[in-house]
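Take a look at this single chain in structure tokens; it is the form predicted on its own.
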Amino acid sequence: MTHLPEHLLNGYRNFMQGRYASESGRYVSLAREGQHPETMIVACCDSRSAPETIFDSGPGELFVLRNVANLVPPYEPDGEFHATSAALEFAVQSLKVKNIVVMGHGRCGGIKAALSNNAPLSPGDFIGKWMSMIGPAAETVASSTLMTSSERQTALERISIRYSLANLRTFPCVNILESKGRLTLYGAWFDISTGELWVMNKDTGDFERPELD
């Protein structure tokens, strides 16, 4: 009898024999000296869009926060429990990251639910409440008859990224550091089916394919 699913144990075995064996010194150093990532990624918890895989990053290189639909709530110091805000505060004030990337992705289930009149959970449930942050934008996009359903989904996925970037700037620690040039915010969107990465133009808000050598 095992206490973990067999596929996880097999994966761990491969990790120990492969990546850990080749990078054991790096892991020892990270354990001794702590983490010092320069970049924080706010991504969706969708299993198909792992930032560490997409950006081919090693241990200690990225500070990753994953939640439903990669949303960042506005700054609300109300004494309640705020996991996303707490992770953001830690990354900015303790780790002193230099970059924050909000990365959405295609075929996002949370965005699909926000656009649907038949959302899988009631508004009183956790996901319904969470996705209500982009409710007005979802209603506007859903009402468009000039786009197909897939076009509406992609549109809201990208709008939600801009929404989260705007909310990031409501946090005093983010706003102050960005104004001083010590923190830079980025938006990105990953297409699961093609592997394409689209990056938000800071001046226009448009999503563009980066040039790769």
The other form holds:
Protein chains: 4
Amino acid sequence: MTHLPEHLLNGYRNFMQGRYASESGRYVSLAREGQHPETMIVACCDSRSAPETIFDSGPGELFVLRNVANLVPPYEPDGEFHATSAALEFAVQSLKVKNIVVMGHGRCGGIKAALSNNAPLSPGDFIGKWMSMIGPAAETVASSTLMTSSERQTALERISIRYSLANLRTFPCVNILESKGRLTLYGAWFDISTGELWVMNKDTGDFERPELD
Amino acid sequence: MTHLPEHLLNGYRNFMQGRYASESGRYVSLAREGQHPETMIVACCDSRSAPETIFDSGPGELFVLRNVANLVPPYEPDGEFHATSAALEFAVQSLKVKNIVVMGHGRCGGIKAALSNNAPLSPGDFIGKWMSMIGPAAETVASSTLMTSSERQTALERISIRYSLANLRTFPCVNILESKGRLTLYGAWFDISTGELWVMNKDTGDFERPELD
Amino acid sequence: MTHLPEHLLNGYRNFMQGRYASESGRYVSLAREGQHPETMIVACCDSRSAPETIFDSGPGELFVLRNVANLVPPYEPDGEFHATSAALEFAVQSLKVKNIVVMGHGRCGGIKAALSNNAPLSPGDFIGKWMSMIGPAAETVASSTLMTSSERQTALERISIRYSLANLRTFPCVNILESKGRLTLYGAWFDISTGELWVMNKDTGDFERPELD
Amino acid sequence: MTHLPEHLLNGYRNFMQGRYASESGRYVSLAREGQHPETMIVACCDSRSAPETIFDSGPGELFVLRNVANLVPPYEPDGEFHATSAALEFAVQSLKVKNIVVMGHGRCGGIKAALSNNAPLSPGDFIGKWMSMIGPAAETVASSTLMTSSERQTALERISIRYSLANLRTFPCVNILESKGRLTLYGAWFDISTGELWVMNKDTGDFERPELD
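Given the form predicted on its own, state the structure of the form predicted in complex with another copy of the chain.
The next block holds the full complex; its first chain is the one shown before.
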């Protein structure tokens, strides 16, 4: 069998014998009745921060958009392709999710690229352009030479989460539903090394560790 | 604690006591040494088809882009924001993944939207624009009235995977690495109800169920 | 002995020593009391999809019509020879079967001929004419170049089953008995390779695999 | 599960656990490499005379046409639908079978109808028209009042087999291939009650029981 990488085929076998075997009823009803997730997560593509793993979620729970550095661009109804805006519109207008969580994480490659002056990876320079969304913030942080490199990285990771939350609010549907109390926005940041989840305090914008008791 | 939805906080607690507790060493080294995933997955945001679940993958294994209907747009080095192209560039050029899998799934809401003539969800009509990427194919399939609605849906889901794979090859870096045998492209389609994974035969483009033992 | 192919004679010997030996009573009473099959099957001549094998049926159970591609032509009381209509009339009016199953199968040579523009096999072009019954559908499917050759084949195989079921309903006797609940029509499709039987959902027309336990 | 008669579903389950389980390799290769049956059988729809049962045949062995009373009409290249001629053309020209066996059987309902003056089963009178193919022979036999009713029935069953064999030879392709020794025609008659197979002596046209050991 050469049509799928071996490690995926092995993993899929485990899924069928494990999770699917014990939850097939849930899958069947999710297929029949459609998905009704309460929560949308905007997360990073990074292989170390899968939302379903970190939130121990089952099928049907999380509608998950993943792009580099979990960025939400501002509202731009210009008729171009907007992967993120399309997912947002679908989650809010069609699925009517109640929560949107922007989840960043430590050691994010996209944020690191934004902070450094690396040459473009390819002539198209898609990463450069994509991360330019937080260009001004990145420049400011990069010039904060009193902070260590690691502190600058964490700082920009968190700034970009607040930036994406602000952009979310430029979407009329998000703005209206939030003001009506039917949609709530959240920020979170995952520390890969320690496994800690830092949650954004909505009042202050600070990232704090929740009590887990 | 009002700064994170309760169900996520509960799930995170499980993660810390379960997966993280037993794999903390792996997380620590993934943080220290960075990620080196072999495989990038382009998947849908759908809450029922998380790649990490279906492939039973651990931290560090899969670099995952998720957008509506797992679409890859064609190569367009036009200086605009391209979430998908940025993720692709990062995975191929920086992480040097060996495999890219485009994974679609049954009952996809984006594909369904492409097949129907629904009114836009919002004035921005982001979903409509996003899915217009496969507009010609959608029109052709939508007119196949000899097929049932469900057959049309499955047909377009699979056509769009082949379309995304073709678009992947319009990226010079993908094209060159594939021709050198250093990158392999794959297609897969997940059936939510049965849990079946149908893998695209690279020679014929057909979707077939792999033998699992 | 040159009056029967050797392989048939050997098979017949097995039948007499095996099945007939153990079921002779059943044969005797079937001879004496006549046949009363509950079910008529319209199947293809294909050597790989014998209904008695697939349904593990014994003598007296299935009244079986087999022609190329298991087609039922529309009702045409024009005084010509109609092999299929004659068998149908006999099964419904004389034997009073309760079920009619139209069973197609994968890799059907007749369907393949309908999808391709091959030269006639003989000056009479009987196959060409016979398959022209689904000519319009075949043309539509053949032009679906976004689907693979195998996908088009499966699509037309299933479309033709629905077509035959629709034609069955043009026979007044079928139509009346079905409306009285005394006759039920079914569709099924057999996958030669996997042995899977896909059964047509009567509500949607979709083909689905039945749960077997 | 209401989309297939229960007895078929049960039989299919047996098939999957029995024959398919033990012969899956054969099915897989028959799917991959196509069918290459050596023999075509023209048999009756009767539920008591399935060729695969009587000849204990496995998948891929017999290409089987079944109509009422196993009749082969004469060659008529008139552009009409001809189920039997289409199957014949396909078997001889495309599959290149080496043998064609016309197999009749005792207590055949179609033959019985031909011998009696019953009212048509339906306004279309498809059976009446179909059996009129052997109308002159049927009239002659029906008037043989010195024979018992059962003798007349058997007589016409065998006459009709010789008639079908003669019609087979009106097809140019059959005629040519037979004269070249690449195709052989056979007649056989199955006695439901005793399980006896009577084979037609090609030289005399008589039906005789073959020696089996």
